[in-house]
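Only one chain comes next, encoded as structure tokens, the form predicted on its own.
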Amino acid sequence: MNLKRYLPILQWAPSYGRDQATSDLVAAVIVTVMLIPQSLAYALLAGLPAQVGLYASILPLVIYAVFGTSRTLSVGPVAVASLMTAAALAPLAEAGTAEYLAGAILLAVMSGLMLTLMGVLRLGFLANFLSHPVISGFITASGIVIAASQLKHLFGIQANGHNLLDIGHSLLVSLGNTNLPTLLIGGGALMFLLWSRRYLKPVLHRLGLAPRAADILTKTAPILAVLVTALVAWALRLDEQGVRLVDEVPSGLPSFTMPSLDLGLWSQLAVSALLISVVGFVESVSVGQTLAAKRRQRIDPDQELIGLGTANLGSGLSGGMPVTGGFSRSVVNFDAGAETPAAGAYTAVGIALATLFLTPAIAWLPQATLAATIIVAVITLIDLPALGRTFRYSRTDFGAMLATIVLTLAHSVEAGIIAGVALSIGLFLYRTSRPHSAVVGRVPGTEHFRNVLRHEVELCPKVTFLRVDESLYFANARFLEETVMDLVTREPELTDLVLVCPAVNLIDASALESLEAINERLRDAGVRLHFSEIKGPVMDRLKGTELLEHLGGRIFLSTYEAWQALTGRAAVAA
């Protein structure tokens, strides 16, 4: 066993030096300042006590530093996983109860087990079944739902629901009960964060701050909103005016927590845990690969499954919630100069210190401030223009994307992503079940062959070249049979048919039987079947089959070779 494959820490730790440690420590301080309010906010979004977000930001970061392959990915609670956690647990228990917390811990453990097993079995490719339009549509819809779900905290009202329709109706019914101090706190924090995102960096530039420092300070603006609003809430005793606060947060490090062993609960949460795992993995790998490419590094998707899986196991066993690689935190970690995953471990130390010493101050933090933090964070997830871009390029992908958005908004996150995946796979099977093919002819004076409907080419009435532009498998085998026999019927002078196969990467058993049937039918019709440009791996599988033993014609290395041999013979025969 190659230990470095399963323990990536062995790849960078032996050469770890003072300069790297300094860079990692600086990045860790900056990310810690950013992660504290985010951890609290995402726990609130998931319907969990605030400390659960902090617990999920300690042990998972240490474990990922050992098993993860990205040098700059920052693991912890994220918005989409928090929303999916809340949606999965809502039908099973009431938010804030011990049963609800037990469900969240179990989700983290189940997600960890699934991801780790997938990594050991090298099943990272399964994430490819989530097409980009589906993921984009799901994240956009989730961003809208998340933002809408936080409005109740900004207005200080009661509102429930896990889709946009239910949330919207509940908000309208309760809007008359708006708490003015809450609205002022939450609205002020929201406007400050939006202003900071757009204007703070230019202001800092004009004040003479270095570009990198200005960028980092801009991204840590939420901590200023947290400090100011918590201080205002404490000074003015806003809790006595109906402003909901985070309230008492237990101080101290998380303790070992056993997940529930209720098999019924495991079965109820299995689908949700799988979806959280796959979506989190896709998001994490996308961020990790993007950042790694900027430094000419690489990550191993299969090992990332193990890294994220063990991180989730650590989160669940320490009383946390499902975690994955966060986009905004990872970008800050990258920009702050993190050199190795040790930066994440240092960040975990910072979060641990916060749970030991800062919890009394956190108790005075208004929930409206955390809601504003969430809204500003998820705005970047919403990409409605992608609908237009996808529609213009591919109507089928647009259909899958739109279905994902509509079902996520109108029903649930699970229904949206399941429908999107099902549609993507269904549309792929439909497209490939009717493979594009073209009769090709020789471009005069060259060895190139092009579609007769698009180019002026040379043809031979006795020899037809049919280019197949798709791998051949069970879904399209019969369609190829129909295409060939229709072609033969329309060309009575035909004596030779060449299947040109440069795009055929696979011929499965069903397609092999269809090719054998085509060969027999053509022989009965007095037509020889030939092949050209068959790829090596495909040819290796065809060797020894009855198709080659009884083939009426030949196999040519190139289409031009077939043209020379067959059209020359046809001319002599004429």
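Show the form predicted together with a further copy of the same chain, please, because up to now only the form predicted on its own has appeared in this conversation.
A lone chain is what you will see next.
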């Protein structure tokens, strides 16, 4: 049982049959065709040699097939993690140098170790600290930064920076150096890809293809752009016209790579590795859960950490970059009919064949084509309407989202995400620090109690019933003290105060101290403190505390019981 949990392959491999193998193989062929340009492009985005993207799409897929719990997730390099990799390495080394590559490999290894450790310690809940508005804002802003960063390849100019301000500034400065052949190739590829996303499917459909086949074929349009532009570049010797091509790619499978053991480098990259890990994990789990639900399957987030962690370890140790479960590739895998993680392993074989036999052709590929595929891919990440939706739903969530977007665009991806997390935690605590509470009175003739401000209710001048609509904990304990003491100062006749607690799910030690303080202060002021409707688990804890020992009043099971006992009035028969 336990072995099956840590090696999910044992859950499906023993009953793996010919039908599943056929489905998986078909899906693998389609995903391979889609992955080749994507892997090259994301390596370029991360500032790495093109083959690093291919290496990161071989061993990690095999490892995930063994340790991952999603049947259809496809792991490999993804856009946001590639941008984060580039941003993390920029201060350390020049892109293209050996130190830069060593840094990327170390990021994959560290991210692998962190994710695996978090999985073993069952720390998957840490990903919850990334609230949805923060993740959504972060991905939108990252998409914008990524698209902007690729414009230099489309124009054939130099530009750098890892935020919108720097990129925009350096683009404007060198726009005069635009290389026309590059712009034609890149612009053409971009146009074709944008057109194909919208119109290729209907066209194929009209040509007689089944809807599903048309859908899948549309998603492999980038390979067509890659093939055509490489052919054009080769035929016209475009490199002599100043069109930058993908550098010569070494042929052959990746080999074992020893990560750097420089402790200074480890500590410099630690925060980046953690952020890449957590962001990648969140993206991966949400894709995995969405796909699993469609077939009433499920994934285990803590085991997913181990699956992604070992995949990243495998990536780094075979000379690759950080990987995670990507959205578009997983959806293609799913739609193409993949049934088990074996599809991923077959895809790895496909990519391995590409590194063995396609590398001479890849050398002729214009970087502008890859930039176009990246831009088209990240446009789908940019979700500006989410800003409006979030604004309408909640101003506080919108605040966290906006801070994340602004800081990611204007400063850096890391600043954006850290500020977003800090702000969303702070705003949540602030929101619960002023909980809703209401003085309630009896709805005449019933056993029900309602807010005096909203309903016509019966009151008793000497007894006040205060309902608290939030768990009581350190952030709101003092607020409760203030609310209660305000009430007592305002009502000099008061002799009894009943705290009505049906929505109190937790009373922590701070709130307990506050309640003890309230009890003592009320006693000093000649008022007895009572409770009603305390939940079972909360009551279990309160037993044996000084609060109950020294309580001036009583604990009532129901508010009506308190009403009867303290006001001496019975309910009129309902």
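Numbering follows the first chain given and starts at 1. Superpose the two forms; the largest set of C-alphas matching within 1.5 Å is the rigid core. These figures come from a predicted structure and were not determined experimentally.
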Comparing forms between the two forms, one rigid part turns on the other, and of Ala386, Phe428, Ser510, Leu227 the hinge is at Phe428
Two rigid parts, C-alpha superposed; the smaller one turns between the two forms by a whole-degree angle of 10
Here the CA of Asp496, compared between the two forms on the core, is shifted in angstrom by 5.1
Core-superposed C-alpha displacement of Phe531 between the two forms, in angstrom, equals 4.0
